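In the block that follows, a single chain appears as structure tokens, in the form predicted alone.
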Amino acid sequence: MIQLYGHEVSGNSYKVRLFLELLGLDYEWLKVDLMQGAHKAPKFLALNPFGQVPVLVDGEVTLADAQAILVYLARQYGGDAWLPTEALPLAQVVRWLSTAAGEVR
């Protein structure tokens, strides 16, 4: 089963809760207590080095980065449906993956 470790108040974790609900994927959430220093802990670091959160545990993929794992949920779930593989529509969702990540957050 997919494991998403995230806080509540992290829009990037909330991004990834969202997408997973629209592919309809069981998914085991899990806290990470932000407010105790829980991403700053060995066990979470040794997940994501950088000591944020979102990060998505797939079997034998481990993904940080809220926009890198969309694109690893939409390519391995969604498909062509939700990151198309020719150019300029590939182009047009990376923009709004680099938007999200920066200017509307």
Ligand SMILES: N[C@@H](CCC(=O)N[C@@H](CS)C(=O)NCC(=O)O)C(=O)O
Given for the second form:
Amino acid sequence: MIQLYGHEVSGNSYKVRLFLELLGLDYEWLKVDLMQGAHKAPKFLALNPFGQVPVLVDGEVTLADAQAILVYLARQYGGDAWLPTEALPLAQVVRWLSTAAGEVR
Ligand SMILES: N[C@@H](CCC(=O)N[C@@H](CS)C(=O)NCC(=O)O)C(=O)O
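Switching conditions: you have the form predicted alone, so give me the form predicted together with the ligand.
Once more the chain from above appears, this time first in line as the rest of the complex follows.
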């Protein structure tokens, strides 16, 4: 089953949770206690050397960064409905991923 490491006050974790729900995928939510510094412990740094949530584990795939995870999930499970392959529509999706990570955040 897909595992998502995150924290409930993390907007980047929320983005991934929301998309997993929209895709109707089963997943296990694993809270990383940011307040206790669990994201800087060796066990978590082995998943993401940046020491940040979210991190997605899907079988052999371990992936950090909300935008990268959204792209992975869209292509792996959502098909063209969520992530088109044509140049301009794809660029428009990336534009809004970038805006969400930048200006909106
Ligand atoms: N580029 C990353 C940034 C992730 C990020 O900033 N995560 C925050 C929580 S929203 C975090 O783990 N902060 C703890 C830290 O940086 O020490 C993404 O978009 O997922």
